[in-house]
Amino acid sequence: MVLLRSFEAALLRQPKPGFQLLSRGEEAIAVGICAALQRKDPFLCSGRSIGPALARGVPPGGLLAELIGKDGGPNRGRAGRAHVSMPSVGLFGAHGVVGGNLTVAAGVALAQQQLGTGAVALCLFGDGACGSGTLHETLNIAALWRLPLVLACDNNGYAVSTAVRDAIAAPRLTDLAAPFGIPASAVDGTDVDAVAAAVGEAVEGARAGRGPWFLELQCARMAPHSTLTREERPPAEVEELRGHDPITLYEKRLRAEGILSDALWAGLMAEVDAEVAEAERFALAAVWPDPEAAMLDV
């Protein structure tokens, strides 16, 4: 979680960081999910992909190169954060269209089922996607075919600046799964252990052939929607979110349990600082893509 946050700070230090959706406040979701997945389990995420990509194992240097458009990225600088993918580490892609990853995830899950791989596809999407028809289509076909699919919604309360309460009629997002007979649960998305436990239960249930699962991971986005978006939430509400910082909460818990000492914390920070510094060196040294290659792989 510390790596994710430090990496994003490094990204923002770049001369032209581009249009980015950051994960500040949502680190526990990305880390908890990836801790519960096996290497063979396909992971699909939304355009808010930086934290999930790092947590899934995309090398920080390669990811930073990708985000600033360099050829050293896993997609040669063409994907950016909206479409970054690296199947070799289990990241089957981000998606730039809200809700667009849901039907793709159903297809990936169907492939695992038909090929008998024993893998479970997990799709991470935001609360804004709950207003899209693709969610209901995916819930229906996943239930009908008992697909090995876990649908995980990171509910930070806002789709850009539109509050969930103003966009979704269901009292709870978990209610959306009920008509399809899909089990659903709401989880504290600021608690990395709770996320890992809930995702682990859902994934193993799907792996055992019990069909899909819906998770609502409740979290606190501690930054504006994007690097190009002004903060439209009430100042008092934004300030209150600081008390739900997943890193601070976990640090306090580990210290209270006697697991984390000052020396361990200092060592962790030094390790992360070194890893991020190396990522910056790699990305800045990488070459720009050859314009002649623009149409390859299209």
Second form
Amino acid sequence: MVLLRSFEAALLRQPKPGFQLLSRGEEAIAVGICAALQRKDPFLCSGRSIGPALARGVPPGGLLAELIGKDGGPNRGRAGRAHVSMPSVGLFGAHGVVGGNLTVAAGVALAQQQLGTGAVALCLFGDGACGSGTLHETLNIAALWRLPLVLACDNNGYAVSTAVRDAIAAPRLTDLAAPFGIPASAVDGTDVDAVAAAVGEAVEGARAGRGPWFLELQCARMAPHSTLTREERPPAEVEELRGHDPITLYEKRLRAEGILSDALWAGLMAEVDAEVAEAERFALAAVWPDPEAAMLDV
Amino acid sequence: MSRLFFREALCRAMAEEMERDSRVILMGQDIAAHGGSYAETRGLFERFGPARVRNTPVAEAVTVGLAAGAAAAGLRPLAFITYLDFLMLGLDALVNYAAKLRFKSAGQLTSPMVVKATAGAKGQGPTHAQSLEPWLMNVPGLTVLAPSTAGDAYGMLKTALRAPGPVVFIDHKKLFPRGGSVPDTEELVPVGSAAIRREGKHLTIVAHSYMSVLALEAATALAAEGIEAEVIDLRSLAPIDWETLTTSARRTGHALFVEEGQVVCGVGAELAFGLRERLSSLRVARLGAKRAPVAPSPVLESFIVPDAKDIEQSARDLLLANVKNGTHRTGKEET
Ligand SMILES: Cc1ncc(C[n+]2csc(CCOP(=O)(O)OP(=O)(O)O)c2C)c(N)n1
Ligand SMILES: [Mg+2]
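Since the one above is the form predicted on its own, can you give the form predicted together with its partner chain too?
Full complex below, order starting with the chain above.
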């Protein structure tokens, strides 16, 4: 989680194309999910992909290069944050179209079922996607066909400026799965252990052939929607979000439980600093893509 | 005349039309208190209230469907699609319902809706960058407009909001922050009228939306070499102003068609064919994106998407090919 946080701070120091969607405040979701997945389980996520990509094991240097548009990353400057993928580490791919990965994830799950891989597809999507038809179509067919699919909704409270309560009529997002008979649970998405436990239960259920599972992971988006969007939430609300910082919460708990000492924490920080510094060096040294390379793989 | 940003010109057009006609309503993501993804609806929510400026969930299919149905039943909705790429999610209601409604109901129903969608590459990668105008031009029953100046943004959005519809109004990310003069009195730009932005006798460059801006830049550079390019801003992609195009191309004998999107079955392909039917000896060339999706990497994006230098070079090549063929450079006598 600390690596994700520091990585994004490093990213903000770089000139980068377009805009970035940061995972600040949502690290426990990315890390908890990836802790519960096996390497072979295809992980699909939304365009808020930086935390999920790092947590899944995309090398930080390569990811930074990708986000800047250089050639050293897994997608050679063609994906950016919206479409980053690295199937070799289990990141089947981000998709910048809201809800766009849901139907695709059902297909990925179908392939696991049909091919007998024993793997489970997990799709992480935002609360914003809950208002789109693709979610409901996906839930229906996943239930009908008992697909090995976990639908994990990152409910950070907002889709750009629109609060969940203004976009989704259902009182609880987990209600959306009920008509299809899909088991659903809401989890504190700022508690990395809780996320890992819930995702583990869902994934293992799906792996055992019990069909799809819906998870609502509740958290707070600590940064504005994107690096180009201004913060519109009242300062008091933003201030209040600090209380939901998954890193601080976990740090406090580990200290209280006597697991984390000052020395351990300092060591961890030093490790992360070194890793991020190395990533920056890697990304800065990476070459720009050869323009003609745009014509490859079309 | 006032100087307004492109986005402000849009806003003024919406405000005036909403004032004029209480049936005009706006629907889209983040258009209410947020003021629009490109700040183009700033102030409208405060002025017209939540019934007429409606935030929608991230749900393009139902947003376009709502507009189509509401229009058929008496409203004049303007639906916002933040990225033209996402109009794909709403194409069913637009193409299978709205565009065919007048025809299939034998004129009993129409769907006077406007979809405003933003095209163009600006560092955001493969699904936030596409220029899909030709897909829409291909559909009978759709009007497709694409202004490039603040004045036209104003005059054409007003036209769209009064048109029998359905209209797709395409703008471009790189146009919003550009300034331009907008008439102080109400001036509508009729559907199907292209604008000659610069006169010239050697070749006609036809472009639309942001490519018109680049075509003008290219024409300035070409003038320094003694090449006088006439620049036509299409403005209306469906219907097409064949008269303006034909008159210009007849005079110059050469036409270069520039678009930001793919050239295969593109705007240029359609225009070149249509003009050659009218002017059989016209020399034509087209320029558009390379045959690849748009990448977010600045190096790749600028390779894929045409810029002013590419336009200049295409213009030179078109004229030079003529010299090589032993015909006169201006090609005047060809017609
Ligand atoms: C189909 C589609 N419509 C609109 C957008 C523009 N957009 C990008 S992110 C976003 C908000 C999505 O909200 P949510 O799903 O809650 O994800 P979050 O940004 O909160 O992670 C929107 C509307 C998009 N990418 N795709
Ligand atoms: Mg959200």
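Take the two forms, superpose them, and find the largest set of C-alpha atoms that agree within 1.5 Å; that set is the rigid core. Numbering follows the first chain given and starts at 1. Only residues modelled in both forms are compared. Note that this is a predicted model, so its numbers are computed, not measured.
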After superposition on the rigid core, does the Cα atom of Arg13 shift by at least 2 Å between these two forms? no
Superposed on the rigid core, segments between these two forms of at least 3 residues with Cα shifts of 2 Å or more: 15-18
